[in-house]
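Just one chain follows, in the form predicted on its own, and it is written as structure tokens.
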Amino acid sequence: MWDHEIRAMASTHAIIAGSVFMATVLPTVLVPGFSVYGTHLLWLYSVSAAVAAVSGTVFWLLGVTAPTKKHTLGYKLSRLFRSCVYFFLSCLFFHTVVVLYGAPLIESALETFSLAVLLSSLTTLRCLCVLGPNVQAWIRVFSRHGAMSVWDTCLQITVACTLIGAWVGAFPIPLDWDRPWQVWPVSCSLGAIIGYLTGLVVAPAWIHYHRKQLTYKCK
């Protein structure tokens, strides 16, 4: 029933996954001494920027972005401004949550906020692309049986995989292994990205497998 949308979703996810790969490979050629561990924050922002740019462009071209009731320039600028505000607030929210889970409050504050930016780029930005700056729609989608389209279901899966990946990535940090990937927040950001990429693969596959059982309420 939704074969066309599932194929579009799989293609979109392949492009976004490719942007993560390019954001990792290109800096190694262009930036001397670049490495995921050695210049971790640079890599983290490189991935965040690549995912943000590619996701926004692809979702807009596919017409997945939530439609606007008004088409005036002022309304579109207002919508863009609200999206930027929501993204910044999301960064602050993730930063606070990570600190509450045990990250240093003052020491390594830049690293913690950088992880928050990455998490916002992988989760909140996707919500903005699919649902727009509409908190009520976000609450609906992440409530039980709140999905109204395959893209809503995809959003649930990718966000969950990303957050679980970041959470699992924190487990090796206190272990006394003295590995470079145990430095804060390397393992968490790696876990988040691995979880995100896993979600990109799992979401269309899960939806395709369960497509006959999926039913959505009318918008």
Contents of the next structure:
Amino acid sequence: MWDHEIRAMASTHAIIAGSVFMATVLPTVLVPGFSVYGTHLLWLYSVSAAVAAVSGTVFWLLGVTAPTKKHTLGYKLSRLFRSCVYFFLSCLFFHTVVVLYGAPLIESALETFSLAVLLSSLTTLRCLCVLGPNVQAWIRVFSRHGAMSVWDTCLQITVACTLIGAWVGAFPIPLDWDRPWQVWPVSCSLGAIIGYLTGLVVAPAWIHYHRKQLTYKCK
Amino acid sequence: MKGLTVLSLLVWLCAVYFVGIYLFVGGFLLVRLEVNRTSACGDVLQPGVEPLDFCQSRPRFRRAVILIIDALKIDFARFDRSNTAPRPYENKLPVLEEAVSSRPSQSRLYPFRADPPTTTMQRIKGFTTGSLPTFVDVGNNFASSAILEDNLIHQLGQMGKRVVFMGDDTWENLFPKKFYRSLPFPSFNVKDLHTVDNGILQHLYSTMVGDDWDVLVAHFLGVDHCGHRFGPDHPAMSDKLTQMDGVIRAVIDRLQNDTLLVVMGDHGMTDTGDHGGESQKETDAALFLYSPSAIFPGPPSQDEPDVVPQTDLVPTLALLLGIPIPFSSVGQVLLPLFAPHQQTEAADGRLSQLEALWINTKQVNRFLETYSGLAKDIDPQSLSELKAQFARLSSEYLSALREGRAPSQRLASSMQDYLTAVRDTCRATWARFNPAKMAGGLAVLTFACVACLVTSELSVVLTEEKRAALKAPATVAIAVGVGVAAAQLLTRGYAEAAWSLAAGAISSEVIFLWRAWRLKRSAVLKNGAKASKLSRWLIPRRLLLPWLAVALLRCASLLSDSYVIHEGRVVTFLLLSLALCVPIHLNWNGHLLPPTPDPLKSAGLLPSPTLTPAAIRKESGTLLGCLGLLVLCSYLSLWFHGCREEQGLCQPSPFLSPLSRLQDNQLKNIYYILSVASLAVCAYLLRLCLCHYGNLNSSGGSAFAARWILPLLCVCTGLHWAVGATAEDAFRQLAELIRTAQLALPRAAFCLLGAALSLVWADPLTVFMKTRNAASSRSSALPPPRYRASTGISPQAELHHLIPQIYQRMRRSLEDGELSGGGEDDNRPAVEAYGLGTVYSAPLLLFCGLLGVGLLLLHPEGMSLAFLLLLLEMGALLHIHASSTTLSGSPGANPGAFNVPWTPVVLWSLAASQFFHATGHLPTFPSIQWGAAFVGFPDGHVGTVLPASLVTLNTFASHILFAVGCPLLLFWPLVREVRGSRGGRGYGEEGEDAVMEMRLRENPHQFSAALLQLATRYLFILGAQTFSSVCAAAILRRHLMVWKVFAPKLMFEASGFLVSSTFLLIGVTLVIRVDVAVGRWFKRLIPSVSR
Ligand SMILES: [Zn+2]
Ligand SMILES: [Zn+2]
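The form predicted in complex with the partner chain is what I need now, so please give it after the form predicted on its own.
Every chain and every other molecule in the complex is listed next, the one we just looked at coming first.
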């Protein structure tokens, strides 16, 4: 059972990482003048969209999502709608947090919001996929005994990695090196994506090495 | 409680830190006193005995062109024909070699040795004043960087010479309004190799051809910037030097016969292109002198100097151009440029070598006498030797002159010896880092940090110890210190206090650590399996702890100039990050949310929680609310930052300028109302807090201060602002009154503040006793009366938010403990004490608040908003700490342990740094708010102590408030104690009552241990910051920014530490004072029980 789940997770992560890669490479070929620094926002949105689409599809196909009580179309639609609202709210939340951390308030608001969208699609979207639109469950997951499945543990690791990556990404900004990647929000988004990719790699590995210690309460 | 042990340990730790800082700063910061006197033409320096105005005589040169090529190393200027494969910086200035070899009587090239610190600003000061500028030239007006000392530019201006300047804009700051014409170009961007140079070249030649100048100074920066950016060994350097070669050629072509050309570097550079230190690569620049007419007697001869010290340029240029030598110059004239002394009075009005030397000697002697009269830092022995030498020279020269015979050659060389000796003495005093002292300071500081950490980890053991822990270290320290002083006296004839202090500090630290190690071992042996606490520090996983990571990042950020420049934001960022970790960590441990109903728990498998879900929800709500408040406060605090000059696009906060500068009346009114309102809110919040816990009911001094003096103080402050904000000419008829008010109001406020603080100190108890049923309790034979530490005064308050609390010294049986009933008169406690629950924190809070208002008085009015934020943030931090302690209070924990974990302490210190910036301060000298010295003293001061302390109080206001308030961290979880949260285990019978701070009274031992631990932890964090700032200065002493960023930062950090630790001691002492008072109070109450 362990091997099966870890293998599924590893392949899922490989697909998602591949989508990030493709979202960087494909536009370079297709869109003239595309570059990670130059047209940073475009790249951000392409990565966000790719990660959102791919992880949504993969998790739906795998059926990891928490089981729902009802299966009517209306219920599913309302769930979808609520997910969209939650996603948007989380974008606003991240935007606020980033501004409070010192991002400029008015100028480059678009850049800040794009970073918020990226962070949401790397973290909130996964929460939505794994736990559904249920904030209580999200808060519960991030506690020592809160994980109820391998996927929950994996969620903890990737979200933490992403956020720490974005946080660390803010460090080079004040330095006076005048590099293109020090421009707001390039370093933060790069940090977030690098953190996310690290999380994708680390999560299965960590779970694999700690599978003896991991015990889950039944759902 | 062992107040004395705690205090003595803290004082010792502070003292050790101070010694370390003193030692390092003494070796690193070179200090010199500036002499604010100027030379004049009438000074009697002429060779003759009769006074003569030497400015009248015709000078050797009418004009001079001074080309300064920044960082023109001597290696760049030399030309080696045999070198077939020159490096990029070699053989690129052939013009110098051509001139020297083909026209030897017109030109010379010398190595030009700069004195450290070899930074451009200090060097410009050096070769214009002729002195040895240090980092701190005391007497200099810190607020502006203008040179106030006598200098060449000033003398040229006095003589009516037209000085035209172009190039590096540092000159414009150093000599504002001194130039006839000035074309400054921005020097800040090191990456920019061409702006300054091209700017100069656009104007240089046209200016030279014109006739409206006498002295032309052009300062090129390209070579220096090229060095910083690429290093000397780079093709860009070759291009830059070739360009300079062309410039020199073009200038030589345009020179006229009466013009002297000086081409010089201000300093050299290391192989990496940096400078600032004292290695020969950095100090040896090039000096090239050229004149179209012959100035030198012939080709370079044997008695030419090998190296020209940079100070020598000043007297030489002064005498060649016919101006007085600047007063503070210690240079020596460059003899080859003057007529050999055998030649009598040459036709072209040249001074002979001997005359020049005599003028020079007399000027240097005059300076030396003036300086040694003002400052005592020159070694007295060498001073008296120099004086004797001068007296000999003077009599010899004058007698020779009187007798009309030519003074001997020997006299000239002994004058040179004298001048060299003076310069060497001055250099030894002012211009040398002292690496031994720096290393000693670092060592003492390292040990001090370790000792601080050890004390905080072993606080329980250390306070438990019977004998004073410090007796042996102190004795050894004194013995070693005296021994070192004696040894110095024996070997060198005089003793230097710094070294005996250092020896004493180090030996006491070593002894202390050794004893602590033994104590710990014995404690571990006693406690059996208790794991050693120090070894846990070495586990690498601890590095992932948020507080440690944040503290390390904070210390590391002091090592980078960019982070120091943006320090205000960096600190806020770190503070927010660490604060956010608190709820995340709580959630991770499952303490944030009430546990979901669990089948396991109902089966009794899990221990039942001590807090009810409702209480948890309430505490979590408080925690998150306070976190929101904290985040908001720190975000808003960014509005109050000032700006460093390095922050290009930054706009300083509008609240920083005093109201009287505002032009718009309506805006002024709004600002005024805003300021007064926030002051009122501050005072109101403070009173509310005290009132809430019933501390205002007593009739003691503290309550009086809180009830009457605090509002009065606020009124005074508000009125003072109003008076200060009135426009100069608004109320002409009331001018006298306004002047009086400007004088009287702040002084009245200071007096009130002093009275209130001493009242709090003298009578810190805010306990109000009410005897109920006095008759019955007196008559009844019931053993010891029982006390109620009630909080609210109104019955309603008593019922609603505060359940009466009992403090029972005698453990009584359960049935008497019922209080909520209310009806049974017999069971009601005999004595009810209001405010006993916050007996420790109330005076401290009051002290803090009073100090805060007093410090606010020293700030511009707009800063009262920042102070409100400070108060709110303090409260938010305290509440977050209290809530998280309550939430995470593990039921099995020792009920008497009041340890404050590291996270709140780190947050506290970060907040102190944050509000240092958010009250408009910056670690730079121009940003010091000098206006503070004139609050209450609008006409200035007589002495220097009072203004200096006012400015210090203003600058470190936030450090002071947070340091004094530090013990609040210990009390707040108890103040906000939730009923039944802590009592669970050990207090079974009284578990229902929140005893609040009386818990500390019940566990005096743990109280002193916790207080010591908290104070040492705070001290450790502060000390670690200072230590890393010291390290930054030591490691980066060659850095481009060392005198601009790191050295000022070090001074601010060190003085901040001094102030913080002093006020931390005051806070701790106040707590101990309260404890003594409480002890007396109980003794009075229960004569039978002796505590
Ligand atoms: Zn320079
Ligand atoms: Zn330089």
